[in-house]
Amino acid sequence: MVMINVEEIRKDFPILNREINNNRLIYFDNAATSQKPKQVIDGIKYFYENINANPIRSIHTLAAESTQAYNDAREKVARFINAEPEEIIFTRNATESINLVSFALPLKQGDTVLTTYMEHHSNLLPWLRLKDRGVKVDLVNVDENDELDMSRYDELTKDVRLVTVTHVSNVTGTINDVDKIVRRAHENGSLALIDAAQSIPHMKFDVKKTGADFVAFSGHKMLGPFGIGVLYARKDAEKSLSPFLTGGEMIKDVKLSRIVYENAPALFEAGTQNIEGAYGLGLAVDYLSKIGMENIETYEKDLTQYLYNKAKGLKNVEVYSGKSRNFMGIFSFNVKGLHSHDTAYLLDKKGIAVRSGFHCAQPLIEDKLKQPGAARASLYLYNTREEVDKFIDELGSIAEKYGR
C-alpha cells in the first residue's frame, strides 16, 4: 500500500499548530473547507506584493504578468482533471458553477431535471427554482445502504434534459458510479452534470474518462483559497449555454445595435475575476499533484477504515455513514439523546473541530435518515491515526456521560 509522509505534510499547514481550549487543534471539518498550506498562503502574498494588476486588457508589465498568472492557473486546473484550458470556467465556488448551468441552459416547460435525494442544496435548489418556468424536477431515491436506486438511470425518458448527481455524498460518504450514470444519460440524449466538490480534492478525477458535460468543484475544499471555483464545461456542451452574466471582458465588440460575444471561457467570466484566487488554486493543484492523488486517496481510505474500526466499540452513538459498498472519509453520527450542535460544542472544548446540523442536505438527513441533524467528522491528507484515537476517546466520553 502506497503511503504518504503525513508528518512532513503537516509541517506545511501552520494552523495545525494552533491550540483550541488548551488542546492541539484536531481539524475534522474538511468536507466544509480544507486548511491551506504555506505554499498557497505565501503564494497569494507574493501575488499581491509583486503582480497585483487587472489582467487581460492592459499591456503594462504588471497586467501582462497578472494575465499570465491567470492563464497558467487555468492550464494547471485543466491538466489536473484532464481537460482543455478553454473548458475551464472560473467561478466563485461549486454553488455558482451549478447555478451558472441552471441559468444558462435553455430548459423549458416540459423538460425534466433528474437529481437525487443525496444532493447538497447547491445541486438541488438551482433546479427546484426552475419549477416556476414549468421544468419538472425528479429525485432518485436513496436505499438503506446509502446508495442510489441505480435502476432509475435505466428508465430515463426523452423529457429528461439533464441528469445531475453528486460524486460523493457530503453526509454519508457514498461514492456514486458517475461513469455509469453519465453513460446512461448520454444514451438517452440527456446532458450530465457532476457535483465533484467532495471528490476532486480526494481522488484522481478524469473528465474524459467520466464523460460528463459539466463538472463543478470548489477551490477552498482542495487546499485553495475561498472565493474560487471551477465549472468544467465540455466543448460541445458549452455551446448549449447562453451568457450567465454580461459586462466587461466577455465581449469582442459592442455597438448599441449589435453585440459580439467572446468564446468560452471568457464568455462566462464577465467582470474582474478573482485573479489571486485562481493563482492560489493553481498553487494548491501543484501541491496536490506533487503528492499524487492516487497516494492521497489510498492514505485517506486507510485512515477512514481505521476510524470506522475504532468507532465500532462506541456505545450510545448512531452512525449514519459508511454503509455503502464504496465510500470515503466522511463519518456522520449522533450521540443518542444529544443534539448534534451540543456534541460538536463538547468536542470543540477538547480542540476537535467537527460539523453539525443538516450539512446543507436537509432532505437527506430529515426525510431519509429521519434525524434533526447530525455531527460529521471528515478527513483529509494531513489527518493522522493519533487524531482519530483522540477523537474516538473524547466522543466515547461524551456518549458515556450524556448519551442514552
The other form holds:
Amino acid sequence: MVMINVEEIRKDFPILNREINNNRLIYFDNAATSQKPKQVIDGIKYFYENINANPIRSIHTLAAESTQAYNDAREKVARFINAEPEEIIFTRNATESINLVSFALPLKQGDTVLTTYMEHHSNLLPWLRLKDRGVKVDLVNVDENDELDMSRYDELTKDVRLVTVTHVSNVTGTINDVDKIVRRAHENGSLALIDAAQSIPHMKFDVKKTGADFVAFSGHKMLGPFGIGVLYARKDAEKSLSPFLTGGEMIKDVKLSRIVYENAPALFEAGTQNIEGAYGLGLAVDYLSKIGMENIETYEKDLTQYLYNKAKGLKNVEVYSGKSRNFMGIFSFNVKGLHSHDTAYLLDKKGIAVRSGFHCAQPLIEDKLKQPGAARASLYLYNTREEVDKFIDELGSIAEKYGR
Amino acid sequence: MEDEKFYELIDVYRNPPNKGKLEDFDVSEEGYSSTCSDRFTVYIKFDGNKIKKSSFDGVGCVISTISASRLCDALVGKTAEEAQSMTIEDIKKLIGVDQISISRTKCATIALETVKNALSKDHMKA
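Write the structure block of the form predicted in complex with the partner chain for the protein whose form predicted alone appears above.
First the chain shown before, then all remaining chains and molecules of the complex.
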C-alpha cells in the first residue's frame, strides 16, 4: 500500500496547530469544508500582491497576467478530472453548479428528473422547484444498507430527461456506482448529472471514464478557497444549456435588436469572476495532484476502517453510516439520549470539531434513518490515527457519562 | 458552560416541565430550524389579555428544549405585548448562563421566536 506522509502534510496546514478549548484541534468536519494548506493561503496573497487585475477585458500587462492565471487555473482543474478546459465552468460552489443546470436546461411539462433519497438538499431542491412548471421529480430509494435501489435505473422511461445522483453521500459515506448509473441514463437517452462534491476531493475522478454530462463540485471541500466551484459540462451537453446569468463577458456582440452569445464556458460566466478563487483552486489541485489522488483515497479508506474498528466497542452510540459495501470517510452517529448538537458541543470542549444536525439531507435523515439529526465525523488526508484514538476516547467518555 | 451545569441541564432536558400539547389553548404555532434539526410547537392559553398557561412539544437539543420549557413558565401572567418584548437576554437568565455562543443562538431563541410568531397571528391582533 502506498502511504502518504501525513506528518509532512500536516506541516502545510497552519490551522492544525490551533488550540480549541485548551486542546489541540482535531478537525473532523471535512465534509463541510476542508482546511487550506499554506501553498493555497500564500498563493492567494501572492495573487493580490502581484497579479490582481480584471481579466479578459483590459490589455495591460497585469490584466494579461490575470487572464493567464485564470486560464491556467481552468486548465489545471480540467486536467485534474481529465476534461477539456472549455468544459470547465467556474461557479461559486456545487450548489450553484447544479442550480445553473436546473435553470439552463430547457425542461418542460411532462419531463421527469430522477434524483435520489440520498441527496444533499443542493441536488434535490433545484429539481423540486421545477414542479411549478410541470416537471415531474422522482426519487430513487435507499435501502437498509444505505445503498441505492439500482434496479430503478433498469426501468427508466422515455420521459426521464435527466438522471442526477450524488457520487458519495455526505451522511452515510456510501459510494454510488455512478459509471453504471450514467451508462443506464445514456442508454435511455437521458442526460446524467453527478454531484461530486464529496468524491472529487477524496478520489481520482475521470469524467471521460464516468461519461457524465454534468459534474458539480466545490473548491472549498478540496483545499481551495470558499466561493469557487465547478460545473463540468461535456461539450455536447453544453449545447443543451441556454444562457443562465447574463451580462458582461458572456456575449460576442450586443445590438439592441440582436445578441450574439459567447461560447461555453464564457457563456456561463457572466460578470467579473472570482479570479482569486480560481487561482487558489488551481493551487489546491496542484497540491492534491502532487500527493496523488489514489494515495489519498487509499490513506482515507484505511483511516476510515481504523475508525470503524475502534468504534465497535463504543457503548450507547448508534452509528448510521458505513453499512454499504463501498463507502469512505464518513462516520455518522448519535449518543443515545443526546441531541447531536449537544454531542458536538461536548466534543468541541475537547477540541474535536464534528458536524451535527440534518447535514442538509433532511429527507434521508428523517425519512430513512428516522433520526432527528445526527453527529458526523468526516476525515481527510491530514487526519491521523492518533486523532481517531482521541476522538473515540472522548466520544466513549461522553457516551458513558451522558448516554443511556 | 461548565460540565456541572451541562449535567444539571441534561437532567431537566430528559424530563422537561411544560412538555406536551395543552388540551385547551387559544393559539399554537410550529417553529423549526433545519440547521438545528429542531422542531417545536408552542401552545398558549389566555385568561383575558394575560397568558394563563403555555406548553411546548417537539424535539431539540438541551439548549432549545430547556429554553422552551422555562419560557413557558416565564410567559404566565404576561400580556402578548410583554411577551413580544422578551429577548435572548431573558432566555439566558432562564437557562442560567452568561453567554450563548453564536452557533447556539438559534437553539436558544427558537422557542421565543415561535411564541412571538404565534402571538403575531392575525386573530391575536384583534
